[in-house]
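In structure tokens, one chain follows: the form predicted alone.
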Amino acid sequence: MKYQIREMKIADIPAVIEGEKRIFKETLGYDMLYSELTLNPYAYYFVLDINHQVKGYIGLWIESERAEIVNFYVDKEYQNHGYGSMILEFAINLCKMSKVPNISLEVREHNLIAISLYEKYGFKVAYRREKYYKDLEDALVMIKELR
């Protein structure tokens, strides 16, 4: 098995959004990927590249002085065999040496096993956002402090 994360292309958001369905059962859509990836100059986005197929993603919004997790999925098939955790780990090290003081993401707060993992690399709970998500559950936004 073949596997790399590597920069998104135009090309990917087909499958981008097949997997976003998948998992989330909604999807950002196309045209705001498209838009995040020709438009705006925060945007980081990576695939996870498995035998040449879009098996999973991560988002990011790099500023100055924050960063933020816009998304992030790997396809069930391949959870729980450290695909998310490489591919979190390459996000933490893109924010380290971009040199921003810390990083945030927003998970519903009943993904046990997300915020399992976020936990696992030093992602704390800040605080709760109410009603975030169209099914109106909460949010819990994590930060990860990097200096």
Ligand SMILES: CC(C)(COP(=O)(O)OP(=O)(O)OC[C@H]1O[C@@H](n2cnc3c(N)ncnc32)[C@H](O)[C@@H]1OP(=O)(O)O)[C@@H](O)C(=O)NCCC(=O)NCCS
Second form
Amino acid sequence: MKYQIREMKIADIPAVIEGEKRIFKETLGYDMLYSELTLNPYAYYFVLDINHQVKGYIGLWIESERAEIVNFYVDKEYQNHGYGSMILEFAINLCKMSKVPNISLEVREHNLIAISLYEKYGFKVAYRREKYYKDLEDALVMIKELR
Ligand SMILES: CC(C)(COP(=O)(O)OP(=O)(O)OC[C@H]1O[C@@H](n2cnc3c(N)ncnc32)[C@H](O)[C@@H]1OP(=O)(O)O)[C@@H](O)C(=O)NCCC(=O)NCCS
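Given the form predicted alone, corresponding form predicted together with the ligand:
After this comes the whole thing, all chains and molecules, with the earlier chain placed first.
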């Protein structure tokens, strides 16, 4: 089995959309992903490529004073094999190289698996955004300090 984390290309958008739908039941959509890849100078998107197929992805915004994880998943069949940790470590290292002071993200308050993964990598709950999601679940904003 060959795997790598590589930069997301325009040709990967359909596979990412399918993956997002499977995992989140919704997607950022083609236009948004396309503009992220082509127009947003702060956007950094990477896919988990296993045997030349997209099996996960992470999207980041890295500006001079802050970084944010916008989206992140690993396909169900490949979860719990360490790929999520590998992708997150990759993203953290990229942010460290970019010299941003911290990384933030939003996570559903009941997403205990993701929360536990983020805690493993030093993210701490900073505050809560009440009824943030369409189904009114709260979001926890988690931040990892890099300096
Ligand atoms: C979060 C996600 C990306 C993790 O990917 P993964 O490839 O399964 O991650 P790994 O195999 O590297 O690590 C699994 C970690 O998740 C956590 N975890 C896994 N199963 C868990 C469980 N039943 N309860 C609590 N934590 C659990 C642990 O921290 C575990 O690390 P450990 O094995 O060292 O204890 C994946 O579960 C996913 O795509 N979930 C759905 C989408 C999602 O929630 N994205 C994040 C949005 S903010």
